[in-house]
Each structure stands twice: as C-alpha cells, then as structure tokens.
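Okay, so here's just one chain, in structure tokens, the form predicted alone.
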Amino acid sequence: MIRSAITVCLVPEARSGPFVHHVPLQQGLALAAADGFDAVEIFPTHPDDLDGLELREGLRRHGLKLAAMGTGAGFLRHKLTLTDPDSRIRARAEDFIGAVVDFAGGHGAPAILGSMQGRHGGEVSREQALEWLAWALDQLGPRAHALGVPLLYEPLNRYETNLFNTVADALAFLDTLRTRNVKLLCDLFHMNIEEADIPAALRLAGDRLGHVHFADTNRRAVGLGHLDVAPIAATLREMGYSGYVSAEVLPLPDAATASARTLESFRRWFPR
C-alpha cells in the first residue's frame, strides 16, 4: 500500500523551502494526523536538537509513522557537503548524515541525502567528486542498514547539483558501490525537469526506489500545476511501490491549502 506523507521543517532558515509546515515539532505532528496523513517527513537542524522520547510518543499519539528525515540544514547552516575539497569539511558533512542515520533509523525510518551531496567544479574534478561520494556512501549504507533501513540518495535537478540529475545516471553509479543499501528517493519537480519520461524512468528505478517526493511542476502541491500524474500513479501502482509519497512542497498560497490539495490529490491518485 502506497502511504502519503507531509513535511514538517524545523530549520529557520529553510523558512522559504519546499516544505509544507514550518512549525514546531509537536504542533507539526498534530497538524498531519489532523489533515489524514499516514506519516512525517522531518527535516531537524541536528538529530541532537531532537528528544527522540518525545518524537517517538507524539508520533505514537497521533498515529503516525515517521516516513523519512532530512540531512539539508547541514548544508544550509554549515555549507557542508560531501564533495568539499577540505577533508575535515567532508568528514563534519558524513558525521552529520551519519547522526541523522542513527536518529531516524531508530525511529524506523531512513535518511536522505540531497544537497549535502554538492558537486564538482573548480579545484574539484568530477572524477574526484565521485570518489569521495562513493567512499561516503559506502560507509552509510552499512551504518543504515544495520538499523534495518536503507539510505536514500536523492537526485536533484541541475541547477542544484552537477553530480547526477536523473535516474539512469544515479542507478549506473549506485551499482558501483560496495554497499548495496542505498536506494533512491525520486521527486518529482527534479524529474520534471531532468526525465524525458517520469514514468519510464520510475519503471527504470524499479525495487530501488525507496521513497517518492510528491511535487507538481512549479513545487507546489500536486494538483496546482500541470503535472501529468495518472500515468505516474499509473506506474507506481503497477510496480507494487510500498513506500511513501510525500509532500515536499511549498506552502502557497498557504499551509493548509497545501496540505488539503496534496491529500485531495493522493486519495484520487491512490486509492484504497
């Protein structure tokens, strides 16, 4: 069964992202249970700002699962990557996902890496970039795994990362890994732009696709663009996708329209 998820951020300056609820954590886990979502998806300036006793209660209180947690505030706040060409930078960039690995993965969910990726250029070659991002992956795929979830890497569009954009390009690298637990996590305003068939390329990630991130074409939520969803629902049900969809979106016009446009959306897309 598909399962729908909402975002809830808790990073200051992430205020003007694509996420639907920038408010406290316990305010935002009432608010999803309020509007029918299955899940959270929480993106923490650190799992060490975090009461995990008090996460895990509310979720328990109002139902809900926590579908996947965000490493972005440890580029937005530290400008830390994992292709930064100062090791000590590199090493802060996997300690950082790594704390989010562990917090999450207690709570049964993964990590996703997305702009703590960074990319290549200047003094950085793309060959370099790699390696480096390779060698980090391999480390965080085992450390995930051994908490029974997988690690989820996240290509991104191209004018955020140079490293890889589509699905096709992700999978060739991820087969390169020692690890074998890092899957994939498709959104769809990235795909949008960077796939020249959504749902092809879906079919293409197949059991390696880990998580969904449910966008329209201008980042808001599905419904209030032109999104062409019913062949990608089409696909993912075709494809037996267990895993969330979730509301990475902007909040416009506002939170709650978000939220009630992305669950209209989900109920006719995925049925139950």
Second form
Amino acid sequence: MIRSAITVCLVPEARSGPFVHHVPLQQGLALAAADGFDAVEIFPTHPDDLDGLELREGLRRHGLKLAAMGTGAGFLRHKLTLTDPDSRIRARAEDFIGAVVDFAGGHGAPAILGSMQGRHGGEVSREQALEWLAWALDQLGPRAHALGVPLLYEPLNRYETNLFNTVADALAFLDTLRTRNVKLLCDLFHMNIEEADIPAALRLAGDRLGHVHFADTNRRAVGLGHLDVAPIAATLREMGYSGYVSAEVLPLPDAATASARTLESFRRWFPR
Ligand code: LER
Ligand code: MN
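What would the structure be for the form predicted in complex with L-Erythrulose, given that what you showed me was the form predicted alone?
Below, the chain from earlier opens the complete complex, with every other chain and molecule after it.
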C-alpha cells in the first residue's frame, strides 16, 4: 500500500523552503493528523533538539507514523557536506547525518541524504568527491541497516548538485557501494527537470525506490502545476511500490491549501 506523508519543518532558516508546515512539532503532528495523512516527514535542526519520547507519544496520540527525517539543516545551518575539501567538515557532516540515522531509525524511519551530499569543483575532482561520498555511504548504510531501516539517497537537479541528477546515474553509483542498504529517494520536482521519462526512471529504480517526494512541476502541491501525474501514479502502483509519497512542497498559496490539494491528489491517484 502506498502511504501519504506531509513535511513539517522545524528549521527557522528554511522558512522559504519546500515544506508545508513551518510550526512547532506537536502542532505539525496535529495538522497532519487532522488533514488525514498517514505520516509526517520531519526536517529538524538537529536530532539533539528533539525530544524522542515527546515525538513517540505525539505520533501515537495522532495515529501517525514517521515517514523519514531530513538532514538538510546540516548544510543550511552549518554548511556541512560529505564532499567538502576539509576533512574536519566531512567528518562533522557524517556525524550530523549519523545522528539523524540513529534518531530516525529509533522511530522506524530512514534519514534522507539530499543537500549534504555536496558537489565537486575547485580543488575537489569528481572522482575524489565520489570516493568520499561512497566512503560515507558505506559507513552510514550499515548503521541504518542495524536499525532495520534504509538510508535514502536523493538525486537533485543540476542547480543543487553536480554529483548525480538522474536515477540511472545514481543507481550505477549505488551499485559500486559495499552496502546494499542505500535506497533512492525520487523527488518529482527534481525529476521533472532532469529525467527524459519519469515513469521509465521510476521503473528503473524498481525495488531500490525507497521514498518519493510528491511535488508538482512548480514545487507546489501535486495538482497545482502541470505534472502529468497519471502515468507516474500508474507506474508506482504497477511496480508495487509500498513506501511513502511525501509532500515536500511550498506552502502556496498557503499551508492549508497545499495540504488539502496534496491529499486530494493522493486519494485520486492512490485510491485504497
Ligand atoms: C531535499 O529533499 C530536496 O529536494 C532538495 O531540493 C533540498 O531542498
Ligand atoms: Mn526532495
């Protein structure tokens, strides 16, 4: 069964980012539950800033699951990436992601590696950047595996990274790792920019697809742009995808509308 999720951002600096709810955690949980979502995807400042018991109790009270947890604050707040030329920065980046892997894993959810993958350039060759990225994923993948969850790697569009922009290239890279526990996060917003054929790319990911960011072409809720959703939804259903489609979208024209339109699209395309 495909399940629905909505983003809750707890990072003030990400106020203009593609997240529906920018409210304190318990309020975000209450809104997600009231609107009828199965789960929340949380974007924290750092897991140490969260109260695990409070999260567990809030999820239980509202009948929600934790779909995933983002690591973007490590980049946004501290400029940490796994491919920084400075080894101390790379080590801090891995610590940050590791903390999210541990915390999210304790709640049965995967961590997402998106913007913290960084990029190559300047003194860092592509080959060097990929070696560092592979090394980190081979540490973090087994760490997530020990908690019974995958680690999610997200190809981004060309304006956000020059490492991997497409599913095919990302899969070829993941195949070179020792760990088998890194799955792909396919974000429809990035895919709309980079993929020639989104359904074909999803089919290529197959059972290595771990999570979907459900966004329209303009990064608004699905239904508020011009994405051809029908073949994408049909592909996910035919593949037997059983993860989350999560609304990582701008709160436009406002959070309530973004939430309602997402759920309307979700129910239309993934009827139960
Ligand atoms: C993160 O999931 C993402 O999609 C990036 O564009 C960071 O904003
Ligand atoms: Mn995304």
